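The data below hold one chain only, encoded as structure tokens and taken in the form predicted in complex with its partner chain.
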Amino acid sequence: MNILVCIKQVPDMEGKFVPNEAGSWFDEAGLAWKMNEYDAFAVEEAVRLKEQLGGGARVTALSIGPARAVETIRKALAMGCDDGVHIDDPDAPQRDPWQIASMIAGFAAGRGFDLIFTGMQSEDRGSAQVGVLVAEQLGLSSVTGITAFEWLDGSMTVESELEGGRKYRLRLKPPVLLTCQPGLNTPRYPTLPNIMKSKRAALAVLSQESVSLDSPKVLSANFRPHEPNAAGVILEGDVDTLASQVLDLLEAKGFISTQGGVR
């Protein structure tokens, strides 16, 4: 069993986000970066799935981006991932989704992967469009969001979250492609000697021009802030003083009553 995860290393989400020149994305600067939360439950089920197999499978951890990519390839490692493949790109952060899959896609054409995990969506593009275009151009079939994952004989049953708490369940043979939704298992911490293992492990690095990369499809402009609710208030201070604040508001909007029930 071969199996491809493919993680994209993204900014920690309580940072600040300030625009770059161009207005099209975000400055760097200053900002700290982790695995992206989709790809860590990606990780955890390929990781799973091999222990499960015993010693006939083997998982690749495949990561498009500028240097510091290679973290997020070793954390993935350190989670229990056995070859890690940086596809180095300094340009990766400006691609749209069409490019990253292109690139995804070309790297695994060829190298038969029976299963690819990716996760459902990055939390900074948050497009939901990179594992499905994947799946396509390399004619496979895949299914999205998925919230349980269980591997038998063979083939394998999968749940795919809807609206409202429902799921699909269905039973699907490799080779696939599966995006992983929150819920669909717990990540492990890495064991510090497995993060020492990491660090010394070889990773193979590729350059952009030796993988494909198709044309952008969209262009981004004017990156900024969502709008706040211009009408609502912001309070601080002390948190005595601001308990008594949000007290007084709640009473005013009658959502406190002395006879000790709520409107």
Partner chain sequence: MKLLLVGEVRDGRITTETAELFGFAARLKAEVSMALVGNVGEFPAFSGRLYRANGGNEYDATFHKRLVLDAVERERPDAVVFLHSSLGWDIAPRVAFAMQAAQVSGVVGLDDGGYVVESCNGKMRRTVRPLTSRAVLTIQPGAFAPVATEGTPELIAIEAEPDSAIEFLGCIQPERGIDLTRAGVIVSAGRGLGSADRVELVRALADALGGEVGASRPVVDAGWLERARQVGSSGQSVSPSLYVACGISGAIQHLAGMKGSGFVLAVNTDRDAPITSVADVLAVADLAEFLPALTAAIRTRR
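Positions refer to the first chain, counted from 1. Nothing here was measured: the structure is a model prediction, and the numbers come from that model. First, how it differs from the form predicted alone.
Treated as two rigid bodies moving between these two forms, the chain carries G30 and A101 on a single body.
Given the form predicted in complex with its partner chain above, I would also like to look at the protein as it appears in the form predicted alone.
Keep in mind that what follows is only the chain, not its partners or any molecules around it.
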């Protein structure tokens, strides 16, 4: 079985985020980087399936990003992936989901992957679109946000959540793309020998020109810090008192004038 797992390097969400000069995204200065949490579940499930199948499976970890993304690929190798592929793209953090999906699909097309695992979403952008867009561009079936996976006799059973806590199960045959979310498994900590081994592993480095990079569908703009909401006002009293208080508040904000009606 040929398995691809797509991973992203994201900033530690505890970092301090400030807009870049263009105001299109955040400035990376001073941020620490790590594997996207959702992608760690994808890596773990891919490695577990490889271990279940013994020598009949191989897992490739793919990441798109600047040179720093290599560290995340090496972590995936230390967790048990066999091969690492880096699509070197310094502009990746600001590319929209369609562009990222086009590069993944451009790499995966024709390589015969039976299963593609991705995280359900990234912690920084949170669009939850890349996985399904890759499936669409490759013409694959996909299931999003799986919380359970079982492989038996050439087919898989997956479980996913619906709104309101409801769940459903599907039985599928490869090729399939699955996006993973918390609850699917517990990602392992790489062992020291595997960490050392991963540091010596050779990675395949590709340019964005060597895969299919489409034009963006969405552009980011006006990145800014969260603007806290104003403190709420609690009104108390009978109906007439509440109505009077509401009128006073609306008039104080200039929305109405009790002297001349609605502004």
